[in-house]
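This document opens with one chain alone, in structure tokens, the form predicted alone.
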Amino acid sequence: MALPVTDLRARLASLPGLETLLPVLGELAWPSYLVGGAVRDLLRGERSIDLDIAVEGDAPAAAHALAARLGGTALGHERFGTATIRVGSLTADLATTRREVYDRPGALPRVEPAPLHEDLGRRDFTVNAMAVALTGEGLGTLHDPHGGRTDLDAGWIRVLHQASFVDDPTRLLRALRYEARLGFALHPDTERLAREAAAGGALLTLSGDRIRVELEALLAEPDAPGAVARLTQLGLDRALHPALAADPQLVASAQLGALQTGASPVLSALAALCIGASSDGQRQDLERWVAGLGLPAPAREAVLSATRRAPALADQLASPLRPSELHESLTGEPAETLALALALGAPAEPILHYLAALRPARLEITGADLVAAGIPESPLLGRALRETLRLKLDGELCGREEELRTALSLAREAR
């Protein structure tokens, strides 16, 4: 049942920061609307942190006018008809209402100004295709041309048209993210279209960067394992890459391991998706796919290292290791490798002992102490210090004097 305008006005006024913008928006020449997820959350009685405002007119000009009147700043992107305004702790994104034209499946759309109803018609799902008027006598009026409120009440995620997933296949991953976040389900017709798009190779039309953005957002959801389970059910994992293993339990365990090791939950989950290769050739192909996602180099190497090393590490840690052996095995491994090893069944105690006690362990002496004692500078110094640290980790040395005596003895013997 639709809320009365008075109720929507009251909810608008309760949104943090919007009470500051409303009076000034009403003074501008262009009709403005709250759109997207903010409207969805407003109707669900939730507080939204995102203020997305559609302007039937010049959004960058509106943003600069707001900033000037409120003593804030505005950053406009004239080419895209968008702008961001900041006033104290308030941030709001403004965009000119527009239509989109897709030259080919998976391509970024060409956009041009259009009325509000066309702007709403270009959006991904009906629950995100609603607007609430922020200006004029219709302040608080809900614009819902695609039945978003009905689907919101029913708990459906529904696309607006038959070609939605073909035009923009990122919506396939986004649909599962909204399912997980909202506790909703794909409408049967939408699920059919999703399966058809996945089987038809729609995801192959996307760039690696666009896939990465959506995958990271999906894996950052509190119920990421639930979304991963749906990846498998709809065949989207194999549509992304034939060797992806969308195991929701492994993803959940990897994210738990990330909390224990200080790893990135998102990167740990991504690594968990990427260990399903059954042959060297498939593994190399999957690594090329990861490299093509456009991750920053440290993140890419963390994921690849985890997929390569975690299975063997989990097997190795199943047997007792001396502290020095544990230190040697784990030193230099990204935290994501340790998180995935835990997910694969590695015992937690040695990994947590390494992180808490062995990784920060240091000698009280340095190479300068050995040089001062008459040992020439050479690679022998490093080897003597490493062996001394090994003995210290295993509890065979205690204190600076024993460290120095042992290191000197080792260096002299090596000479």
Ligand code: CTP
The other form holds:
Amino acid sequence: MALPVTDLRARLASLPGLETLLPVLGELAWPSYLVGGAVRDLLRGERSIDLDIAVEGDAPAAAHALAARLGGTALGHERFGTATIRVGSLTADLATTRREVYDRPGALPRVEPAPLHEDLGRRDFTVNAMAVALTGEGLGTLHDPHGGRTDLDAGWIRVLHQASFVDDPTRLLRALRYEARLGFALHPDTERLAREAAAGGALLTLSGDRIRVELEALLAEPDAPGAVARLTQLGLDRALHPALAADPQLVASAQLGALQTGASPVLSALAALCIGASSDGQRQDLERWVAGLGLPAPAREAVLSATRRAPALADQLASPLRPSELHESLTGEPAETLALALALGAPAEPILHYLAALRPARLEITGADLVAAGIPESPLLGRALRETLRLKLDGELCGREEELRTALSLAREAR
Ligand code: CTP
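Moving from the form predicted alone to the form predicted together with the named molecule:
Let us now look at the entire complex, which starts with that chain.
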């Protein structure tokens, strides 16, 4: 059902921050529009909307003019025709309306300024290919050349043209993200195109960085397990890497494990996708794929060490361990390893006991106390302290005096 212009105007005016921008945008020489996901969310009645504004003209210049008038700052990327303005707590992204030219599938497109209808025509899905005029007589008019409004009402995710997934295979992952977030479904024609693109190797044309950005966004959705179930149904997991096995229940459990252990839910879920390798060769190949995603080093190591260590750890924790053994096994493991071990069926009690009581445990004495008692500095001293801590964890020592006595006798024995 078409929304009256007055209704959309009222919705625009109620968006936090937009009431400040609208009068000034109206004074500029160029027409401007709210576009993309912002319009989708506006029509869905969302209150918190990222302001994405397309300018049929010079977006960086418009941003500087807005910032100057409103007392904010503008950061422009003239080369890309984009800019971000900040005025108090308000942030808005401006971009010159553009067309995109794909030199080869999967590559980032070359962009050129173009009218609004071409800018809408280059987008991923109909529900993301609408604009609402922010300026002129038509303020509040919906521009919907691809039937986005109808698809929004019907709950369809639908591409604009047959080659969409081949031109930009990140859209395969984006489609599942929107399905999960909005509770929508791929339109049957779009689903067929998605399966064909995946089977045809479209995802292999993407750089690791582009895969990472979309995969992380997908795994950050509240219904990530639902999106992961769809990854498998459409064969996207195997298309990303033949050893990637997307098990929605394991992903859900890894996310739960992340909550219990303080791990990153996204990295824990990613690690859960990566434990399906059936041979050493496949495992190494999968590790190379993870390394190629361009995660920051600590995140990459967390994912890799979780996939390597969690299955063995889950087995090991199945039998009771002394506190000192538990401490030794878990010390230094990233939280993601613990999250994945929980997901793989490790009992929660020892892991939670380690996190709450064993990991923070410290001796009341230090090396300086041993040196003061006449033990020369050497690696033996560290070993004596570690052994003393082990005894303390197992409840065999209590208080500073006992710790000192034990550590001194261990250090002397060792000498
Ligand atoms: N877009 C696209 N193809 C892509 C990436 C983005 O067509 N591969 C377009 C879509 O119109 C999208 C808009 O650019 O709505 C903004 O991209 P992004 O911020 O990634 O998407 P949003 O829809 O705003 O999603 P989110 O709500 O998750 O930020």
